[in-house]
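Just the one chain here, laid out as structure tokens, in the form predicted alone.
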Amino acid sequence: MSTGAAGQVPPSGRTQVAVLGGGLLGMTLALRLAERGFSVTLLDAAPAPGGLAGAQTIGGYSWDSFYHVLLLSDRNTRALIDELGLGSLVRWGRTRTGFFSDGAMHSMSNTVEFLRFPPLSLIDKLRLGGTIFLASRLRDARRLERELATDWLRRWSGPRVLERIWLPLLRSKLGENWRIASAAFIWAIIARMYAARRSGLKEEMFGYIEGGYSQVLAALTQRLQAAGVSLFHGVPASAIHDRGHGVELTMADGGTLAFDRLVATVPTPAFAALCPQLDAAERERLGAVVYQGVVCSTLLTRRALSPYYVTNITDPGIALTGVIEMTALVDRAHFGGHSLVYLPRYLAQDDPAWSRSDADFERDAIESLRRMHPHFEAADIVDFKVARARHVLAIPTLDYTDRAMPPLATSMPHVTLLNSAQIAQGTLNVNETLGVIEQRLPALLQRLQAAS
């Protein structure tokens, strides 16, 4: 698409709405708006749809660039999958969880294994279990925004459990940002994982989509095209201006596009950079959102590393923040009998690791996996890929809802912001992201219809 040549979007007699950002949130929102009679154009800077749900090719096989899993409780995601006619592609399985602690691997996949977990005393286990039970029973985590996660965990789990279990896990998820996360963050993690547990011995029940999320993106693209949505990828924008009667979108190639309304689904820093008309108060609030990024290495290996879908790492010195062995859930036949492993490393925005090369991350991965799994050899690696995403999770900091969470409305009457930073008490995943649309669509429709 050459916006300089295309010029203005031709009128259609319907309200013309631009959706800026082509991740699952932007794509699904575009469909919902088209279903309600708007003339919708979706524009995305990335060359392919899906954002964090996009696919990569590794070892000749296609699967998600970042790891995703489906829970039985993921009502929003499952509803979209069914709506797209993909319900028959969902597969469910029991998974196990491992902990690498004190130089050894331990299974903690059910109640019995939890009680046998060597690194903690019986009293520690009782306090840890009590903390998880308490968090799983809370339905409104708003008050947890007033307390730091570490303070809340120390109070309920005790200092030893905080140091041995919670703090390493917080560091693995947040890097140095663990210092500013509220207790609402850990509540969201516990609540989601608790929902994956079944009765009895509390086994984990996870699901996936045959072929990965590329199946959802392909079906959603077809549905958008059928609904008349105009789709453009690889078209970065450089500025958004509200002209009083509508919106002018300036593209990176210098061309301009005109719309009646615009809804941005891009990360908050990108939105602030695109909108020179935002007032000082808005910029201050948007600037209060602290994002966490991730560098996610993916390797295809000839042999499985372990029987665990997730291995949590609490040992210092391991240059990984966790191991996700996708083929502990997904049939290895999808990958020619090989094992697919994700090695996420969550980073703060100022972490120097952002400048490291793919080869650096591969060396770290090999060294760490050798320490964790003595049978692992570098020669087992069939392929290795690195995916980077700078703005993944808006961290629930203290008083996040009142102080930092971006509002739907902006001071630009024809411009609206709807993104994952508006997840109030939750953690970033596909289900929560789709939930933002469900929660905010009525107010968004009112705003789109009221702007003049």
Ligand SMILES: Cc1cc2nc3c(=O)[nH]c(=O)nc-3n(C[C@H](O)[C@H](O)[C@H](O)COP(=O)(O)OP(=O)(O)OC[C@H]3O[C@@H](n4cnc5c(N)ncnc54)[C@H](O)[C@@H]3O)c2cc1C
Contents of the next structure:
Amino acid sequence: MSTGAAGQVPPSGRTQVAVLGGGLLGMTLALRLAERGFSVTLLDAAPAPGGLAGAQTIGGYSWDSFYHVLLLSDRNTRALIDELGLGSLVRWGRTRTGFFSDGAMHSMSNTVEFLRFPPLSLIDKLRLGGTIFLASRLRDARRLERELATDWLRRWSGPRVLERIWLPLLRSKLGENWRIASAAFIWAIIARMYAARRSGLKEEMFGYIEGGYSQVLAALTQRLQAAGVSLFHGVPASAIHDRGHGVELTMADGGTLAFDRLVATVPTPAFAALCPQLDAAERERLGAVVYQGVVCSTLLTRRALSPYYVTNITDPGIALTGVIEMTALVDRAHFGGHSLVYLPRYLAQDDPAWSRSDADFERDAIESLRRMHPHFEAADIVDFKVARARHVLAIPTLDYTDRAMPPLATSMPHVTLLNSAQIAQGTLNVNETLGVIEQRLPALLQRLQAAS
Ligand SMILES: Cc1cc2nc3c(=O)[nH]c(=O)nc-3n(C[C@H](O)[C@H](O)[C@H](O)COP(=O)(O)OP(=O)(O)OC[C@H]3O[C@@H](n4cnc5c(N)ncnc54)[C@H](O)[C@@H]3O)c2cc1C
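Starting from the form predicted alone, produce the coordinates for the form predicted together with the ligand.
Okay, now the whole complex, with that chain kicking things off.
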């Protein structure tokens, strides 16, 4: 991509908007803006589209770098899939959940199994069930932002359930950041878990798209091209300046581009680093958003590990925080009869594990899986990949909405921020990410149209 001199606004008469960041949020937003008559350019640092929803090739098969499932209640995601004409590619299936606890695997996939779950006493189970029920009934989670997740859970579930169930689960989702998460986080997790469980025996139901999320990305790319959006990948930006009459975007190759307006959909720390003109108060607020990262190993294996889509690990002797067996949901025929397994490890920004090599993660994976599944052998592995993402989820910390959530508007009149850190009292998923667009589009359009 060649970049030109700053200040040259293309002479089309339509407002020229740059959308910086080509994940699902940036791509969908670019489409919505093009549909409303803006001249849109989408720019992304990565060589391929989709950000966290992008694909990798493993053992010759293409599937998501990070595992994704749909819920029946994912209204925004399903509407987008239908809009793109991909509704017929969605498959739904019942899945099971395992718990690896005290050196043994337990199924906890429905109410009966929950009642039989040996690591907890009957009183513990009643308190755990009561906590989940209470959270599922709470409609206003805003007040839960005032209390730490661990304090709230200790109060409702008791210290033993906190130790044995909630803390391992919090660690598996948040790494060391479990210490700073508010009770709103646990509420959002329970609400999503609950939504995945159908009535009756409360069995879990998930969906996926045949071919993975790359099908959505390909269809969105086509739609964007048809709507006249200019798409550029592999073009990292290094600075954003508001020049009074418009925006100057400096690219890592030193070139500059000029636009009337810019909407950034990049993670909050990346945005703060790109904008030297932000004032001290804005910088402080943006700096208050604490991000969680993930290192996610993917294995293609000759044999299935288990019947569980998710295995939660509450056994401190295992170096993994969870196992996601995608082929417990997706037909193994998609992978030549092999099993596709993800091993996510969620990390705080300062975790020393960021510097570990792919080989280190592979060693951990083999050792842990052999302890969990005695039939598993290293020779079963057909291919092994490691994907890393530093800025995945903005942790819902205490008073997150009032204290830390980044506002749409910035002190740079032509520059706006729209990203997943603006999800209120939720957890990160595509549905909530698309919800950010739905909720904020009217305010964004006003800002884009405002004369300056
Ligand atoms: C392990 C994991 C599991 C998940 N599981 C599910 C699931 O089961 N179901 C579900 O619905 N969701 C799931 N998600 C969440 C889902 O992937 C996200 O909600 C969604 O992809 C977020 O999209 P985004 O556009 O907001 O962010 P991103 O995808 O992070 O996009 C941001 C983009 O900004 C670009 N960028 C950053 N800096 C610059 C720069 N300087 N210049 C140019 N571009 C830049 C990046 O390259 C990136 O493409 C999961 C995510 C992870 C990581």
